[in-house]
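As structure tokens, one chain now follows by itself in the form predicted on its own.
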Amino acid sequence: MNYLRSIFWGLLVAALCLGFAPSAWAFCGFYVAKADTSLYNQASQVIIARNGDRTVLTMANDYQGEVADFAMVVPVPTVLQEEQVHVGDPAIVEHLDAFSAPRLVEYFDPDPCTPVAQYAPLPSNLALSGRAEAEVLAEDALGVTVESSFTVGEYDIVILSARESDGLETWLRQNDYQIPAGASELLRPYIRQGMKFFVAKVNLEEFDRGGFQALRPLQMAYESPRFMLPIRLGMINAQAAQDLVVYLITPDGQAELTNYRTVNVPSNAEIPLFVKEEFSDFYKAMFQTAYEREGRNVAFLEYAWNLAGCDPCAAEPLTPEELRQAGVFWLTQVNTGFRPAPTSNALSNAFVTRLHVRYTRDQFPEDLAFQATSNQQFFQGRYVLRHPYTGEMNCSAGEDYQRSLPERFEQEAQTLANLTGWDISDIRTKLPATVANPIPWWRRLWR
């Protein structure tokens, strides 16, 4: 089966994946030890790089189907030329993503009868070609305008333009895409808004000359007043909940919805050991019970840090030159297109926002838009396991230790279960039994 991918524009850019065949709609997703895109089955992953007006955006194609089939319709603010579009690094938001990704951090209890420093939360700021000239009268007659076309990398690009949307809904069809139905519907505000449309194919010869194993992350820079996501395209194919996480990359801090309500995911629990195992299940769980909780029509915040740096980090930071490749234009000296000559600025002047947004076809009517603050909160989606010591304890207060643990136990499998709504009593099937090394009752008499 062929998968169809939707990925999305931000500031007035919004993509949809369409393909020459129905097929299932999908996503890309999130992982263990840290809780990334790979996770679930249906994700799609945007990276916004925005200062001012100015924005880079990079979609990460995910489509698994032949290479053939696959093409990408994404409304646009304004007619883009062949040097405002790159072919990106797919390493980079495979880096971004698992450096941002809600992580599973490990402390093990110091020995009671020794005075050590005790574990602490952590600090509150964390709350951590050519063409036919009966083409071209076709499209006028559909009021469709090819306003230029071109090749970058492995991709043929064409930019439309369009009176009507059910002429671009006939264009398309004309021209072998399959889309499926309502989306004269969804593509007609985008018309009504002035935009242009960018339709990209893959150019076979350059694919297989190239050697790719996969689609590589197209990027666009573009300039803009306005800073927003459009979704509704998105929606057209869905069948399923969709989730989209957004990386948002400002230089003076966090990036925020203004038309929807952004909750922070939970975060900073103390869950029981056994979770190490089992943190695939546990994040998925864990995300969908907040999701219900919330009412749904919101956007989780799984991460927000200074790119300068990482406490605990669930990967290495990007390099000057991986934020570069990422969209980060402010941290150099630019010099044309998409080549820069690299400065010494610091890495404290990108802060990194994820939002991770779960949303069906009769939720989210409007679509995502952004503003960048200097609000410098630093948060993660932090999952804590705390081992308890094992050693021998010849003391009161290992004996205290000792006694209370099972209590510790006990509360680590109620926020388990308050987190997933996973049943408690199997929960406490898999909790410790016993405590190691128990002080013999004959110190007790002699010490």
Contents of the next structure:
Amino acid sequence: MNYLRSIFWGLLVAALCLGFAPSAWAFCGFYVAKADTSLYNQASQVIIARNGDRTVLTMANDYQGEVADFAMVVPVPTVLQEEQVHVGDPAIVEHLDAFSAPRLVEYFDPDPCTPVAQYAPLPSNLALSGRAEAEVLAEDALGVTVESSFTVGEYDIVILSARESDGLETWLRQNDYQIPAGASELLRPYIRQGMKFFVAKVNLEEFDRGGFQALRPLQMAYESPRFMLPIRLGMINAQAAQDLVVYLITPDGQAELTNYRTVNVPSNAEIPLFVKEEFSDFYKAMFQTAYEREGRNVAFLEYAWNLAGCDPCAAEPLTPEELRQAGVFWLTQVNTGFRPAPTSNALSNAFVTRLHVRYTRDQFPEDLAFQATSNQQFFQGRYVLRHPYTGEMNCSAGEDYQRSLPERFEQEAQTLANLTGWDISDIRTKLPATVANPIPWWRRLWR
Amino acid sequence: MLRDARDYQIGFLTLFLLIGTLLRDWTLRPEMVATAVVTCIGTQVLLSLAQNKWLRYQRPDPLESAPESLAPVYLNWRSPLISALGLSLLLRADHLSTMALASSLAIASKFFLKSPDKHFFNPANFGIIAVLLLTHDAWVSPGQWGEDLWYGLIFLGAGGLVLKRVGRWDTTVAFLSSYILLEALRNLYLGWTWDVLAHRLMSGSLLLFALFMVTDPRSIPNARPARLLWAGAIALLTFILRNYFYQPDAVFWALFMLSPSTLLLDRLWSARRFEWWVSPQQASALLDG
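Okay, that was the form predicted on its own. Show me the form predicted together with its partner chain next.
In what comes next, the whole complex appears, and the chain from above leads the way.
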């Protein structure tokens, strides 16, 4: 009854744990250890929702050290009051990550003897997580002013302004923050640009009371013409390249970097089936290869799509409520009395751009600056597995099909080698047998 | 050798466009480029014809009794093509209609926004700013050029060649040196390391602007002192808009805002207006005179 069988394209996948460094996801400021634990930032996730000058910044990290040692200093463009700071739900960041992660897609070849088809996509998955930090105090002799000081969730937060970087450094040391050597020089440019400092550490009482397993993301809402993300401070205590995934959510279309080049991550490549088992390794190798190839000084676009939909979906789209929690404050409530939740209409004015930046001090001298555009082009990192048809084939088209397979496998192997830098001969050993070897029909009957 | 300096410009701009499309995965869309070229040249042709008619209507020449169809109409295709290439390189839009609007406004500005004998907006610059202001669909991607030194060199070399032929390299020098000086002072004040400055300057669109837009000999002041002052002012305004108003497309706004001052500067410093080519009679007159 093989005529009943046509195609199905399944779709699976894997998510991508972007697996960069499992050790410590970090952030765009620097961590300040209160003990001598050597901490460094390896990666972090930031959501920036922005419409006009209004900005909601969500910083998530996967801090792995002692909670008591956690502290963070981030330059911010304006003084923030207590109600402008919020502790977010890590699940939102995870969901957004899952939704926009590069994906592996599986297709099954149809029986070449029975032309034509249709498909049904299935969902996939992915991974990540996040949080943040804080602390409080003041002295004016140092030229440091505590603009505000409050506790939000498990964080103690101080907003500082300073006249001189030495004073700020001294203040931080006096208040028990262990500043990495050389911080003062890096703080100065921010002070002179009139920026404030958001300093956070964990309030242990609150943390214990909340029974949290990990630190949750910190969110801040402010208005500023500056659409940027400071990364310079974060390089101070990081030896290696750091990974930063930025989700920019803007109303009209893609957001882009204005001071670094953005390159689309390689996509839509057909690769050998065995990659399914090692997708995470594949993505890491591919990303590293692309990063080196582009000169290590570009940002990679991994996803750009209207939040109203996805195709295929790596995860369920975010609900309006989740988007609100992610900082999207401008969604209009289109529903009137009767209609239930606003879905696609209301969401059509939210566009997410996922940028993956792997940065080092020498290649990324400047902080990241962005701009919102009305670019509606969609993009996704997508890798394709095509399963050959293995059923019985009794037609000449079937023979042609089988003869074409070895060449196709070889092509996939070469694509893979080119993308990842893996050894082609290793890859070839993992390819499916190229000899036409159809499964006997009785095996399918009594499997 | 090519006879018209604009042919070099066309060659280089086309080369950049090809490099961009082939080597960099820009969001360059061929249909956008086609739209820009067709609209620019089309608008130029239409408005030239209309202008000819209008002039004839205004000042009928008693000596010219020949039928219109026989009257020589000089088709200027080089300038609109340069504008189209400039727009294609610098402007991004989601819809073709936006590019068409930018192109037609760019060319129209030459016909409508002018002193008796000189247009004072650079057409491509005018087109860019017009659609940034009028539509919700246009943007400039200053980051997309990347910062490769190699790129900078190609730009510089190519630009230098063009400029030498055109004779307006002084605005480039005045603009770039003023701008670099201002950025360097700021860098010093803020205490950034010098690679920050280098990175800020190593921008392809900045060089493209400095070499091909701020030098447009037809729309900038005629006298050298006026040009130097003018270029310095654009550098200063760019610096302010970029650093204090956080405008990523600061250069284009700065040129746009200061373009009308060309009229004033030309009045203060009079000098002969630039022509792309000099006729033999004019040349000998100049030599004799």
